[in-house]
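There is one chain below, alone, in structure tokens, taken in the form predicted on its own.
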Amino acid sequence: MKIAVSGKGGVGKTTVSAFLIKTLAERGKQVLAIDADPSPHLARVLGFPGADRIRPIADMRELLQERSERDGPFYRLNPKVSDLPERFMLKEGNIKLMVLGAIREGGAGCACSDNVVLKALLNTLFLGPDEDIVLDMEAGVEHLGRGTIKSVDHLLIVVQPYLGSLETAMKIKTLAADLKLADIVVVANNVKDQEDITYIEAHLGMVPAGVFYASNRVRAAERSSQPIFESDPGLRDSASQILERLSGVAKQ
């Protein structure tokens, strides 16, 4: 099962991909996650030693600039990429971690070359036939525009119940269409009662494939940098109601 996980910046794509990887261990899966924000927190949410300390891929210059092997205005289109993952994976217990970020072109000019080495690498790490992956994706709508995960089984849309968070979740459904991803599912985050889930599901037409309520539990764990996934049971809940949904598209 390859899961992407998308919305607008701050709904809790990271906090939902992070409930959904250690439920995915917990049942005995080999779990490949991948953080491809250009902030990315992953590791620390997950709880991996010297989280703060792992260096993502986008920010290694040189390394991308070699592996891209410009030529002038030239670059390769198919660098070799082969090797990274082994490099620099990280592995805790059955989930393996790889920090990819995102390029910020930032006054930089045109960052082309180096998205092209991301994007191979990505592509790469999606052929793993054995394992479950969840991608942990940059904000908004810009990477589906590049047609990155074309290869996934099934799309999240993280949201949360005010407009801005909506209106981005249905440009990024309107692409993922385009695009003919085969499962495109809208999960709710941060939910206080059932007149905000009335409000999501108005506003998109969808109902929410799982829905993550509002936790004091989950805020205080964050706030004290300890790993999330034990501190509220009911997400947990939610996360397995998720994949039983996923799971089902699966078999038919």
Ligand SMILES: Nc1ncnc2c1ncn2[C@@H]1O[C@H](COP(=O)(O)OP(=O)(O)OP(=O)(O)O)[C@@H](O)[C@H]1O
Given for the second form:
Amino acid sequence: MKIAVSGKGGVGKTTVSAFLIKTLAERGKQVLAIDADPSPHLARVLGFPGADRIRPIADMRELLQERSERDGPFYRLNPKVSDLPERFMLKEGNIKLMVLGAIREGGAGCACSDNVVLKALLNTLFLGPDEDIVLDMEAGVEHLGRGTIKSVDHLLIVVQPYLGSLETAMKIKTLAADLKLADIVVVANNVKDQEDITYIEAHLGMVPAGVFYASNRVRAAERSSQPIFESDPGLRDSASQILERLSGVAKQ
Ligand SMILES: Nc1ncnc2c1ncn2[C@@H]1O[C@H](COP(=O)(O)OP(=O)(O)OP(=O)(O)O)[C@@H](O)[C@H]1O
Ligand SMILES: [Mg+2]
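Switching conditions: you have the form predicted on its own, so give me the form predicted in complex with the named molecule.
Now the complete complex, all chains and molecules, led by this one.
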């Protein structure tokens, strides 16, 4: 499965991504985790040391250009995850972590060309049955207009029970429908009670594929720089529920 995780800034994209990545890995899947946030945090949230050593995917541009010469190591027809050069990733267990772009200085321009590289990668990468990709996306809607994720199997839109996040979700949904994405689902995060869920459902007209409640354990883990996945079994169950829903769709 190729899964992209989107939503308004700060709604919990990285948190949800981390729980999905670790759950897949626990199930024995080989997971390629891609942090597409221009200010990347996924490594820290996953508890990966040495994130500052990862060379950004955007630097693979030259490798992509070798495609036209037909002898590049990467762009044979249907490149596999195992063909990706190791210098662009951190590996821990069965998780490979890649980071899209270098951190940009103020006024350094947009991440458009980085997204061209990511789009090519997502489009052409061939996944074996035990391989999955989880893409932790940049906040908001702008990047959706670039069509970067048009080849993903599932788009998750993370929302919280407040209006701004739901408005952004509706925009994402519309843009994703334009891209004709196969499956678009909502994940409710930071939920306190049933009223929050009812509010989200009424506003979006969609039942969330999974609910992540507001977790004091995650908050405490985050504040003490501990990996969040180990902190809260309840949210691990939520991640499992989402994955059942996604693989159910994949089998149809
Ligand atoms: N269910 C939850 N319970 C408790 N804290 C949470 C929960 N979800 C997210 N948080 C906390 O909220 C903050 C923002 O979450 P996160 O970084 O996952 O959001 P994001 O959408 O990836 O943000 P950005 O748009 O900046 O990339 C983090 O400090 C995270 O630990
Ligand atoms: Mg994030």
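Positions refer to the first chain, counted from 1. Here, rigid core means the biggest group of C-alpha atoms that superpose within 1.5 Å across both forms. This one's a predicted model, so the numbers in the text were calculated from it and none came from an experiment.
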- Item | Threshold 2 Å Cα movement between the two forms for residue 120, core superposed | yes
- Message: If I superpose the two forms on their rigid core, does the C-alpha of residue 164 end up displaced by 2 Å or more between the two forms?
- Response: no
- Message: Does residue 140 move appreciably between the two forms, meaning a CA displacement of 2 Å or more on the superposed rigid core?
- Response: no
